[in-house]
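In the form predicted on its own, a lone chain appears below as structure tokens.
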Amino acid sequence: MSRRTPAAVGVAVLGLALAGCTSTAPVDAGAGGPITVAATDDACDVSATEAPAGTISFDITNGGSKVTEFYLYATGGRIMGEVENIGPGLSRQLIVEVPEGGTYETACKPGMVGDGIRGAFTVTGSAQRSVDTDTRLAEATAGYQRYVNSQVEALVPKTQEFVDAVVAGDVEGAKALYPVARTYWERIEPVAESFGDLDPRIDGRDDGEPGVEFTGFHRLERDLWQDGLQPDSTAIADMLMDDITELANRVPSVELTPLALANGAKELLDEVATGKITGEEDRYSHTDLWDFRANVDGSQGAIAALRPVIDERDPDLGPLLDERFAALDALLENYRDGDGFVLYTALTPDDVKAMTEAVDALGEPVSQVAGVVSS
């Protein structure tokens, strides 16, 4: 899960949350971009405050001395796009599609913590989606929609056997199932979390936010690896399937877009580098080069279906991405333990070290995609 605060993502709903990227590919300022940002530790000044609706970009620096985010917000908090762990000195670019005018808010986010540091931002006319008139965008997002289905069909029996693991009691039976379950959510991760009112009850974290309750997948790990089964485990345990009952019936209905599987595709990799590889995310249970896994394979599955795009429109991406992935691929494999992973407490720092270094040299490439597909 993103380190986002629950009004955040509470009514995030229809479409992936939508990452940021540097673009190679800027987007027509007269079209509405690039809008430059200037980060800070505390400020967060955008250099227009409107736009027409279609394809917006953002150009954002962070010149404080903190790690930033930067988020496009519709009424109500729905996320229209974000940027993560964009460290000091740092530049990203976050290209949005916003196809309908309104009253958007834009933030920046010091420290990755709270609401942010606020403006009004104005999107004027309207604008047709980009899967409405490109055949092979919309291929493209119909290719992934079916990997979207695909994992949640394997979500739904592999959650329940580890529910009626916990449920009866197994415990090294449910240690055993708990990170295989949470394969196939970490692959639709962007996906998983538009549905913001599912997304904290499934996979949220004991980060202490005052008045959500801890439940889902880390708060049966914590029972699990650390306080043994408690009086209500059971009880967690059913909600967890409910919860993933109703992801599974929801997700038809997720809008894709183009964009949204290129931001999509990004948003995974910072994932990995702002939970798995700081060992943050399976606190209790160490499993986190599970999920890194899965979280490749989704930005893999992602970029797979707008592969013929890319290649149309950049034929050096593609086989710098197919480089960039292969090099990771042969990095985890690394530390393969049987079907599954070594422990996070078994990594040294020159494990960490390369691993961030895999992930940051694929994600340079990944980060262009937005800018391709949007070009």
The other form holds:
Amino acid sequence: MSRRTPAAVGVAVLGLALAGCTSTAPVDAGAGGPITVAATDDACDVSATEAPAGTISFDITNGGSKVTEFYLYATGGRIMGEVENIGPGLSRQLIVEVPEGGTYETACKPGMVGDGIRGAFTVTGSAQRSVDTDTRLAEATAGYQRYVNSQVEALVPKTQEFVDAVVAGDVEGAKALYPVARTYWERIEPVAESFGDLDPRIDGRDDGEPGVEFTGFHRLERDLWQDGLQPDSTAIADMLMDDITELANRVPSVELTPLALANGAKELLDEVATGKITGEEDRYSHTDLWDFRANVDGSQGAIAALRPVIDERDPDLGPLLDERFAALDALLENYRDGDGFVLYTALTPDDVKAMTEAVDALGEPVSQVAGVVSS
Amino acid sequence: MNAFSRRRLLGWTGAGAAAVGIGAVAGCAAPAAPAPAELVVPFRGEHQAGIVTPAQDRLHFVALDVLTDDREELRALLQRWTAAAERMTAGAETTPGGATGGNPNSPPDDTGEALGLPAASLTLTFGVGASLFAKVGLDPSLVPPGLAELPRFAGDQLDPALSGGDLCIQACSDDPQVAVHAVRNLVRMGFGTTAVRWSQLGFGRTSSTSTAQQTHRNLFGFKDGTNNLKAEDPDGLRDQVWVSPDRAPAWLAGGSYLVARRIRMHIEIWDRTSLAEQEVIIGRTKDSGAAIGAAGEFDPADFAAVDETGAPRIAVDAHIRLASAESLGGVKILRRGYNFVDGSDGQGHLNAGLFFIAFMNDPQAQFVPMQRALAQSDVLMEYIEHTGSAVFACPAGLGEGAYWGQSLLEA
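Having seen the form predicted on its own, could you now give me the structure of the form predicted together with its partner chain?
Every chain and every other molecule in the complex is listed next, the one we just looked at coming first.
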């Protein structure tokens, strides 16, 4: 939910070529050769755990029953590349540029939740000489743009599934899909919020302000959980899909700066602190912890993209961020329920206090990142 | 901005400054005498400031939980806290240029609401609770006897959310904004290592800790702390307040114990009580504060005196009798409480009372018998209830270069 001015993230129309972006189209695999990944509900078999620096490609096949994701991570959870939303029986390809040798991690995430099934992955040699600061900053924004793109790639079909369920009058199905679709929205909320016209339509809440139409996710949430489907629920659902589609079309034009990434990471935690910890956001469904998880994911995604710059300029900050993100992750896992989370209404005041403390603990070092990357 | 001040530092921040009370300054003919708001209380010294320092007008007290089991992490925080506390008590920001002098893309180090305000006699007093020791793996033999849990007293309605804590910081100042600024910034520095357990704002000191001060009144309208231990009584402080080296682990020698009790007062009920009954309950006249039968506020109470019917002139269950050193075998405490009003209680009554703080060198021998006598017999108990409770050990003052808790962590 937006309480911020639309200028929260710098926007410029770029006609963007997503430099180095993740592609799922068949491409020459390059020096690394195709590495196959056999993903199931409880395994993630990667055919090789070492590759030379440069272009590395993974062919992922989901042999399980759950939708899965595949990631390649660098230090601090920095996402080098990822493929979201791989349905059962489907194969997707991830092609990723890894210029520097070192220790990385692969992960399959059956059910698209949690840390996933991790494996060590070594990159040998170096395809790239010394990296100057400007290059690092450029890589940071390009990396985050890849992350945003991958989220949008999943947001569109997941929203479609949700909308289809609403239109079909499948209340239970729609209820199950609501927090899942929102996950991809909440992970990139600062970017989505940069479109001041779309955000209120997609994620506005019913604040009773005269003359403001109540639409989007939360209107459907109210229909599904509280009022029952209304005569215009279908129209609201179609409008949500149109708005999400428009968002997806506009996202490639967003030009991100390192400062915008850092501020976005902080804003996501602010969202957690003001909307999710309070149970204010999903007031009908009480699925706030799903959004909470997604906001933290998004914050970590932005911070992780900046990690090489942070490590260069403030060597103490990165490990502290790792520690505080890990503490919050561990805390949230206590509230996991299947592929999702317990309802907000199941939380005790002590639960909420513990989460508030963990978010406060993380928010302070995250708030330092903007200063570090802009110094 | 000048690197080390929200204000011009006064020249007289030496050891004598603490003793120069507000009352001593008032009426002083010296042309350069600073206004009371300008006072800087020295941060370092033999004892921590904020104990016998002439009681300031305002309080922000905070009890914190320690979130880490890593003693080094706690030590690093205490060192940063000490540096910031020393600066703030001198009227400066937490770091040089901290409020507005940093990177514009960073949140400022100092929150800034005290910019332009004088030191206003700010003192910051640090204490540790019994729960800290196991949490950070300190040797159990370091737990001093005085940190033993208080027994349950008749009528206690203690709320765990207003009780206990691994650490405490008492901020006293003549300006509430200065006290709040100090606690807010220390809390912020602690995020991730400490978390606030509870806190209390207070106004209107209910005790005088110096003969130079007038006795102020509590929310029942009575002078409070007339017979308090005072800074000008070093023998009394030695016997009753400061922990002697033979009575506790070495790290606490020269320190003191702080007992905090949040006492909710049923103001509206009291206000419907006749003046005569109010005075009988307290044992003093409301006007001058003199003990019943005495002429002046500081005239000694005559607990043996009887009226024409042979009844004790000061009732057997009068508050001042029950709390007196005479009835407690010579025991005294140094009171440093504040009035509080936390808004209304939802039923239209003031959520108000006395935030009782007292310093002593043996809570079990001093506070416990006093509170037991009051809880069992004091008619005043019908008008109050204790809703929060905590005991902390406050180490001695810091020498140059030392940090809060050093004597304990490096014991």
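Computed from a prediction, not measured in an experiment: that's the story for all the values here. Residue numbers count along the first chain shown, from 1. Take the two forms, find the largest set of C-alpha atoms that superpose within 1.5 Å, and that set is the rigid core.
**Student:** Once everything's superposed on the core, is Gln93 shifted 2 Å or more at the Cα between these two forms?
**Tutor:** Result for Gln93: yes, a 2 Å-plus shift.
**Student:** Any chance the CA of Ala120 moves 2 angstroms or more between these two forms, core superposed?
**Tutor:** After core superposition, the displacement of the Ala120 C-alpha between these two forms reaches the 2 Å mark, so yes.
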